[in-house]
Structures are given as structure tokens and as C-alpha cells.
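Just one chain is shown here, as C-alpha cells, and it is the form predicted alone.
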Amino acid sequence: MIRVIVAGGGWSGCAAALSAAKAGAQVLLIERTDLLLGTGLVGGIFRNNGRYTAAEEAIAMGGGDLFVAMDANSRHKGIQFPGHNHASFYDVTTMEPLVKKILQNYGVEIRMMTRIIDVQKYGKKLQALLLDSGELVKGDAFVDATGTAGSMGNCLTYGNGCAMCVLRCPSFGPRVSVTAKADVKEILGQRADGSFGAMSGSCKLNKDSLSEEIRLQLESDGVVILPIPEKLRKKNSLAKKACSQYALPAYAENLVLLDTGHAKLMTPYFPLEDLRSIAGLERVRFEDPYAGGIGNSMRYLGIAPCDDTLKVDGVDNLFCSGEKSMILVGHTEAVVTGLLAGHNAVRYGLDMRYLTYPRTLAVGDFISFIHGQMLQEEGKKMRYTFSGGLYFARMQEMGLYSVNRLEISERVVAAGLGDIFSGCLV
């Protein structure tokens, strides 16, 4: 039996564990906190713009379990908000147990509150991960899905300090990169001014702290847009966001609230006193990060160099996914990379040719395009997502954007990848 070890239980790690298990491997998923999904615990947006296409491609490839769960757990569907069409919002308050159950149903072993502190490596091959308990966990192939956000030191150095976000480094310890422990030099994303990292792009407000009128409208419509008084507009703050698809005038001039279970506030942070000066928000409080009045978590501080199969450079049996694999934004983006990384980890164990998403599919063009962009200094200053910005514009120009399920499925079948993730390889 091929044993695949996945480090990190965010959306991409869960997807990697899922695809490896479906391919027939024995899978262990290691998560340092007490909850899966990582930033997905406070995310919630999917199927907006090109993410619809990417999700449907994954479903047609047989890797749609997580998207089906999101659809089933959506609070709102078909929502329009500035710059975004046909969005769905899954309920962040109930999503995590559903995902855990899916993984367990596929036989994935999950170890929570378990920290990796080092690796055992021989030549160009990882042999085991060393846990904080002193246990050595051996595997045939590994997936680094540890992300790029944190630790507290990085948030202090490159941001506004620890914002007490959902990653909860003070309680569960800082992120540990398997790639870095394997002596692979990581890549750092940059901001427009050349400084490193980018701030997470949204905050979450307690819905019960909103006025009754705003709360009821939010729960009914899924979105509320509140004009920001001229004196409170901070037109330069959007450049700090990881989510560049929201760096639009509408977000500088308005507060955009989305109902994901919390009230998702589409700005990296907003001074609490200023926020409470807006009608209907007089009693408002932050749910994530708790210090959302002054800052947010910092990301893109540790990306693994890898090829389009998501194999990490210099290590024969290490793959990566999510933000660890490139400068990407979003849960959909994390899932489609996780599916590929977990599947290829099994192919490594079977000495099979690795799968690459073809560029005739949005998911394939996305990965290849970003990797090409990251070879250039300016490319490291961009943010890439199916939902907006540079890549969504490219997606439309290339004719890859579609909301026609039959068309998308036929494209996947034509590429020879219909139900590729459904079959057992072992």
C-alpha cells in the first residue's frame, strides 16, 4: 500500500488527501490546529466569475466531492456583488464538520493538534516527518499544504503584528513549512512597492452586532453595500490586499458585506472607531481577525518552487498545493491544486507519469500561466485568481470562461480527463 502524508488541513490539504485516497493510497492528514479548512473557516465565497468554470472542471474530472459539499451547504447562490457574478456563499459556521466526514468516509486518517517540527531526508527523497511528540511518521510521498500565512513573527515584520486570526498561532504554534525543512529555498510574494507578503483581504463581523435592518437585509439578499463617508475613505488601503480582484473603486467607496454565516467585510481591516461611526454599525465587533481594526494576517511568505505537476523542485517525492504552490487566491484555487498534488503523490509511488492539467482547461492554463509569471519580478507582485484581476481577464480572452456545465464537461472529456480522479490507481 502506498502511504501519502499530507501536511496541512486547509482546503488544499483536504483536497490532496481526498484525491490520494480516491487513487488508492493510505493517507494521513496532519493538521496543527483543532479544525480543518484553515482560512476556509472564515472564507465562504466560491463559484463567482471564473471559479464556476474551475469548480465544474473539477467535478467533471471526478474530484467534485468538496464542491458538492459547498453547494449543499450554501447560504446563498447566484449572488451579484461589485465585480462578481453568480457567486455562492457556503456557511463557514458549519462547513468544517462536513469536510471532515467526507475525508473519513474515504478512509483518510486525520491527526489534529499535531505539529511537524522537522523532516528526515536522504538525498533527494523525504523519508519521514518528525512530530512534536517525537514520533517519526514515514511515508512514500508527501504533500506540503502548509500555506504561506504566519507565523506571528512574519505578521509583525511584514504587517501590523499578530491580528489574532483564525490560524491561531499563539495557541497552536507557528506554521512549519515541510518544503523549507527539506532545505528548499522558498519564494516570497511581493507587494507593488517591492515589500514582501500581502495582507489577507477581508474581515468578518459578528452579524448580531449589526443593526437589525442590516442583518435582516444581509440574511435575505446575501449582500449589503454601505457607502463609506468621504472622510473615511482610504484609497491606498486596497493595494495591501491579497485579494486583488477586490481592488476596485467600489470597494474603496463602499463597505461590501457578504453573508457567509458571519458578515464578511471585504476590506483587509477597518479602524473600529471609524466603522462604528457608520449608520447601522454602531455596536459592531470583529469576529476574525479579532484585531481587524488595525490589521490582518500576512500571506505569501513561503511559496515552494515547483513545476506544473506541483512536484517541489529538488525533492523527488514532495508535492505542494494551495498557496504553497503559487501566488493564488481562493478556496476553489486551493482545491484544484490539492486534487492534482494528492493524485500525483500516488503516481510517484507507482512510478507512473505525473498528471498535468492541459492548458485547454482553465485549471491547467491557470497553473502554467502563474508559474510563468512568477519567473519575472513583476509577476511576483501580482495576485492570481479565477474570480478577477489579471487572470480572469486572461481567462475570458482565451475563451476558457464558461458557465455552461455541458460545455465544460465536454471540454474535460476532450482532454482525456473525464473522471480521472474517480479511478483507483493502486
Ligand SMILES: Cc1cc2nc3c(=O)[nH]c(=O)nc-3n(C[C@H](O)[C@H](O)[C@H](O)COP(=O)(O)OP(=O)(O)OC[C@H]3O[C@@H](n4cnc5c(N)ncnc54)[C@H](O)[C@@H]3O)c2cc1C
The other form holds:
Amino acid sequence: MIRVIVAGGGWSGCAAALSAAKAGAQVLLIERTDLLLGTGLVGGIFRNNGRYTAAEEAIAMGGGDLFVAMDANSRHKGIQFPGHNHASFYDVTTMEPLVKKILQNYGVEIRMMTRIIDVQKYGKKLQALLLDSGELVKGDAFVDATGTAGSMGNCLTYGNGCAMCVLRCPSFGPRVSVTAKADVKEILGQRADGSFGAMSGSCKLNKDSLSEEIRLQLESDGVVILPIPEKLRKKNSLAKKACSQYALPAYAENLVLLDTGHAKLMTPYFPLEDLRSIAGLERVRFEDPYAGGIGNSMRYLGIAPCDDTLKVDGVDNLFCSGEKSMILVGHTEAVVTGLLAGHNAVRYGLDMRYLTYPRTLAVGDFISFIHGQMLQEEGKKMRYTFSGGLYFARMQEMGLYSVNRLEISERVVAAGLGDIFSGCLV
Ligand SMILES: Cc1cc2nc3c(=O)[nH]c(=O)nc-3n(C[C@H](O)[C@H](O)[C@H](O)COP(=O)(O)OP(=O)(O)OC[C@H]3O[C@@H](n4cnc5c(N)ncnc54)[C@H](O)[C@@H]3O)c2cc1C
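Return one more block: the form predicted together with this ligand, after the form predicted alone shown previously.
Full assembly next; the chain just shown is listed first.
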């Protein structure tokens, strides 16, 4: 039996483990913390703008289990907020156990609180991963889904220091990239001024620390918009954000709160005393990062060079997904790349031709377009998502954006990929 080892249990690692298991492999998923979902533990927004199309493409390809779970665990659906239509918000406080159950139902072995610290490589092939316990775990094919967030050193060098985010590096040890350990030179995302990395673009407030009026409105409408007094507006705050889809004036002029279980505040950080000077927020405190008054996690520091099949350059049996595979932002983006990487890891084991998503699908155009952009210096300074910015504009121009389920599934069938992830390859 083909053994696929997935490094990192964020959304992309979970999707890779799922598609590899569905394709018939024996799958081991390794996560360094005590929770799956990685940065997805504090996200929640999906199906907004072009993410709707991408999720439906994955569903039509037979890889929709995780989106169906997000839908089933949504606090709000069909929400509009600045620059975004038909958004759903999954409940970040209850999502993780549900995903773990789905993976276990597919027979994925999950090892939590297990950190990969090195690799064993022979020629151009990975043989095993070395765990912090000293154990070597062998596999036929591997997926690097370790993300790009942190570690503390990066947050200190490129950001405002460790803000104590949900990744909890001091407790579980910093992120380690399988790709880098395999001696592959990684790519660094950049900001507009050429400096490296980007700061995560939102934080979470404790809902009970909001005024009752704001909390009730947030829970009924899913969104609350509070104007920021002129003197508290931050100049250049938009340029720092990891999420280009929120780099709109509405986010500099207002506090946008979304109900994802906690109150998601759509700004990288906000000094606590300033926040508390706004009516209704007098008692407010941060849920994530705990030091959300001073900073947030830094990302895009360590992206694997790879082709559109998501095979890492220079290593025959290593694939990558999520933020590790390109400068992408989002759970949806992580899941669709994870599905492809996990599936191709099984194809490697069977000596089959790798799958690429065709450019007639949003998911295929997305991957090829970003990989092309990343070859250019200016392209490395952008962040890409189905939900806004440059790529959503392109998606609309190319006629790839649709919220018509039937049309999307017909497109997938026409591309020859209907239910491709449902079939067992072995
Ligand atoms: C604060 C914040 C809010 C966000 N909000 C949203 C949102 O609302 N909607 C949206 O679509 N996107 C959102 N995003 C972006 C989105 O969460 C990410 O782009 C996406 O989920 C990345 O998934 P990933 O699997 O590639 O990486 P990650 O989520 O970073 O997961 C990587 C995993 O690998 C593990 N890992 C790392 N190194 C090792 C190792 N050596 N051994 C074992 N495990 C390891 C980590 O612990 C982690 O669990 C948000 C991001 C942040 C930071």
C-alpha cells in the first residue's frame, strides 16, 4: 500500500490527507500543536466572492467534504460586508473536532503534538521525516503543508515581535519547513516596499467584552461596522496587510466586526487603549492574538518552488499545498491546493501521470496564474485570493466567477474532472 505522509494539519494538510486517503493511500497526518486547522482556527470567512466558485468546483470534483463541513458549521450565510458578497462564517470555536472526525472516518492516522524537525533524503527522494521524539517515519510520498506563519524569530525580525497567536510557538515549538530541510531554496513573499513577509490581517475580540448592543447586533446580522474616529485612523495600515482583499479604504475608516464565534476584527492589530476609546468597546479584550494591541503573526516566509501539479522542484516525491505552495491567502485556497497535492502524492506512488487543474476552472487558472506572477519581482509583492484583489478581478474578466452551482459543475464535468477525488486510484 502507498504510504503518504502529510506534514502540518492546517486546512491544506487536512485536505491533502483527505484526498490521499480517498485515492486509496495509507495516510499519516502530523501536526505540531494540539489542534488541527492551523491559522484556520482564527479565520472563518469562506464562500465570499470567488471563493464560492472555487468551493463548488471542489465539490463537483468529489473533494467537497471539508466545504460541506464548513457549511454545516456556519454561524452565518449570505453575508455582505465591504468588498465582499455572499460570505459564510464557520464557527471557529467548534470547527476543529468536526474536521478531525471526518479525517478519522476516512482512516487517516493523525499524530498531534508531534513536530517534524528534519528529513532523511537519498538523492532526489525523501525517505523519512525525523520527529522531535527522535523517531523516523518513512513514507513513499510526502506533502509539505507546514504553512508560512511564524516562527517567533520571523515575527520578531519582520513584524512587531511575537503577539502570542493561535499557533503558540513558545508552547509547541516553531514551524519547521520540510521543503527547506530537503535543501530546497524557498521563496520569500514581499511587501510593497520590498521588505519580507506580511502581517496577518485580522484579530479576534472576545464577544462578551463588547457592549451588549454591539454583541447582539453582531450575532443577529453577522457583521457590525463602527466608524473609527479620525484621530485613530492609521496611515499606511492597508499596505501591511497579508490580505489584499481587505486593503480597501472602508477598512481604514471603519472597524469591521464579523461573527465567527469570536468577534473577528478586520485589522492586523489595534492599540488596546485606542480601541477602548470607541463607544461600545470600553471593556474590550483580544482573544487572538493575545497581544493584538501590538501586532500579529507574520506570513509568507518560506514558500516552496513548485510546478502546477504542486510537486516541489528538485525532490521527486515531495508535494506542497496551501501557503507553502504559493503566495495565497485563505482556507478555500488552502483546501483546493491540498486536494491536488494529496491526490498527486498517491499518483507518484502509482507511477501515474500527475493531475493539473485545467485553466478552464478557477482553481486551475488560480494556480497557474500565481506561479507565473511569482516569477516576476513585482508579483512576489502581491497576495492572491479568490476573494478579492488582483485575482478576483482577473477571475471576473476571464468569466471564471460564477455562483451558479449547475454551471460550475458542468464546467468541471466538461474538463473531465467530475468526481475525480472520489475514485480510489489503488
Ligand atoms: C489571523 C488570521 C485570520 C485569517 N482569516 C481567514 C478567513 O477568515 N478566511 C480565510 O479564507 N482565510 C483566513 N486566513 C488565512 C488562512 O487561514 C490561511 O491562508 C490558510 O488557512 C493557510 O492554511 P495552510 O494549511 O497552508 O497553513 P497553516 O494554517 O499555517 O497550517 C500549517 C500547519 O502546519 C503545522 N506545522 C508547521 N510546522 C510543522 C512541523 N514541523 N511539524 C508538524 N506540524 C507543523 C502548524 O502547526 C499548522 O497547524 C487567516 C489567517 C490568519 C493568520
